[in-house]
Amino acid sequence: MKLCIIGGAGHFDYVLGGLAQGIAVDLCAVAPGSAGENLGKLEARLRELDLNPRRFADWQAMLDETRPDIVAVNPHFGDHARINAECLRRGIHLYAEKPLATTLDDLAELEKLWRGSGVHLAAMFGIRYKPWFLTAHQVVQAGAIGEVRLLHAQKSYRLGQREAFYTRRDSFGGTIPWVGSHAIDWLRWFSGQEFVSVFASHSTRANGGHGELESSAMCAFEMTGEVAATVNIDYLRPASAPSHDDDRIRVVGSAGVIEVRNREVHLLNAAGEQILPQLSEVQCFADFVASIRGEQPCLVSAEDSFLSTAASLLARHAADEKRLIRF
């Protein structure tokens, strides 16, 4: 299968991790998705791989003479929907940077368009197939806390100095659907229910004079089955702390509590406490261009990336307008 990539803003790297592990696709080109974008990160990359695919200036121009099987898309994040809009259109397979849009009617139109469409769709929320989280669900699956009914997420970065559509709304689109959207896809992946509603809170003080950068965020779910569930969202991880993020899950249940932090899972039981082996990491692209050729389903569904991006535009909503909104 041919493979292109529009933008260089996003997680590429899921990607082309995959093509380093040697899956049978080939990245015939790469062009950038967004007036002014800078591809010095993805051009960098390609060379540490050694791969060398063609250099378009114009990713229209590009879909049209290349006809690729699939396309990686990761501009600005304001740019997002239209590019997603118009690989549907042409029937391309589409591994997509979150969120899918950055509005509600954006949203909507590419649903319509997916589901009309034919082709697979993945968001690239590869956290999930990090080993702890992996191991954590799984464990969860398996009944280890009896009934999901609390979670609490989090997602912590440090902020440092980021390219200049950050400080934007429009181009940027909030930090609740780009950084807090991974953690609110956990909440239904690990609970199984659905969102019934969200009051969220965000702020832009102390960004580091980024504009309109939300430095931090809240946001409270009902979901489904009466169960509660919190994430807070920061850019304000110190630059001397020893990781870029902190990344973190608490799933209270019935019988038990399962927590990710610090890269190991705790849990907690009858049987009492104890550290848990990991899980192997499983590459997500990789595992995306396997359900392609229908050797598997892919562990980030279209109905799931559709899902949480709605909750992560409904949950930044609800902060704008410092009122619960219900789904």
The other form holds:
Protein chains: 2
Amino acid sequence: MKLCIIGGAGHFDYVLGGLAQGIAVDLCAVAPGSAGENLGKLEARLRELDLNPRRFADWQAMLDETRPDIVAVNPHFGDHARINAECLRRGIHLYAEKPLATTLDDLAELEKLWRGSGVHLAAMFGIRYKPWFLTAHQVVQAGAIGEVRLLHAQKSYRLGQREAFYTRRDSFGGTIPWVGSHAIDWLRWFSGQEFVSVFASHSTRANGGHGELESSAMCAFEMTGEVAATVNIDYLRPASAPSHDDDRIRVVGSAGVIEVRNREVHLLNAAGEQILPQLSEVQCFADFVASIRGEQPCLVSAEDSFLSTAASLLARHAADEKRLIRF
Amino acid sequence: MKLCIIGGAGHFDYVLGGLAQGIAVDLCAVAPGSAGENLGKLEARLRELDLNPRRFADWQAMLDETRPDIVAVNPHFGDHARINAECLRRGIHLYAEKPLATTLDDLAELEKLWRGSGVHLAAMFGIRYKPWFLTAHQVVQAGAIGEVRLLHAQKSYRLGQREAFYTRRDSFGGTIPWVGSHAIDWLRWFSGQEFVSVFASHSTRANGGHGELESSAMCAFEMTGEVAATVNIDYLRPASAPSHDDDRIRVVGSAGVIEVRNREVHLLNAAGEQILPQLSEVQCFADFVASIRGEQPCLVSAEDSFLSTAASLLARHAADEKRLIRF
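Okay, that is the form predicted alone; can I get the form predicted in complex with another copy of the chain now?
Up next: the whole complex, starting with the chain shown before.
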């Protein structure tokens, strides 16, 4: 397998985690995807794995020369769509940082390129693979809370000091697509329903000098089946917090309630209250590679990747325009 | 002090809690407020307090004859407005179950009657007085989380088997006004901001045969100051749950996060994470009586009562019409 990594601004660690678990590569090459992008962390991590990647200055030249089987794309977020589109045109299996695009037009173009292409594509919705989310999802699928009726998801991050590209909408894309898309993706995944409409709101206040970066946001979705869902997103988790993130979901069903909180899974149903033992973590990039090899479908399908990205961009749009948007 | 209680379908216990703590009454009289209303629980509780109330069949006759100083109104919820209006016309201080009215027209009429009347009025937003909410609110007011930016509130109740009047919109008023208005009231109280717009959604599915009663709902508010807030409401808490309710609020500020959960107050700010010691509970009806006596302003002002009711009714309207409503 020949692997290229374009950019080092996102979750390339997902890919490296797969390599560390023994995915063999015949060739590994890297190139920046954005002007002025720093690949220092990516290269340091590759060296730790005793991988000695070829380094290209130009990602298109890299693709021309190496003709990879898989490309992982994670440059500055405003450059996702342009690079993803080129990879799809070339028919390369695409492991792409979310959001797949930062505009709806670009996303529609990607979907057009992907349909019927035979390319395997997955967005890096890596949090699905965490034991607490895998476990909660499995239990909901097994009927432990009955029919899903209401969901609330939370993403809360420490902000610290971010690179300059985070401070501009054109390069960052917005906090709802960048941070919130995980939570939005969980809503579809847990409920099995599709989005009907969204209202949202976001604000840059108290963002610690980060320009256009929104430090707080909320989204409210109507879904099919009269299911409703809300999301709270913030970059206001104090530096003193015991962890970078505080990811949560609470799902209310007709026969119980399940919550992921503090990396625990709390189930309340007719059997009482319990904290569930957890499934093992699945390595997300390994899952994608296995899907290419035909061993199993990827936990994050291309459809999921497109729909969750679209919902995130529509939510951002609803927040920008302060109006309700129907899907 | 002469006290009348009209109806026994709501939180008359708030009033009796005040009487139990020593509020002296020269006269106590009760009457049903709704056709077919059962006052059995109210009368049993009064007997426990060794109070021997006069019982009237007609609440207007009771008001004519006893000329009370204070009336507590808690009949079937669809009858709140009509009775509240009559009490205001008579100039009686009004301790009124929420929502103050179940239609916006009726609420506007009540506000017109109240303005300039000199009548003391408070809605029964009794959860504000719980130690965990009082404590969290005090700490937020003191600046422990900086400027409030984002809020999420939760009301989750066991449904069980409710009286027939819960199953019809005209007598029940809707789950957003009945259950959700508490949470909606917290949003204004904690943030110090006013509502700008609301989107909401509700569903009767999985309501255990309770007709028009909505078993799940969500609301999303834009507030002044670019503050955003979401609410999740459900009647789906399993019968096996360790408590009737699971009331929560999470408030994210520019300098920290505070949460009320499981009757605890969790604060995270620069000083680290802690569970706060709590203030003592304040008796809500005693607070209202003290405000009439001029001793202190009531924690729930008449303005709060009107604004939180209005927001609840507009949220229900947004859910009914599946549209965004601006205040």
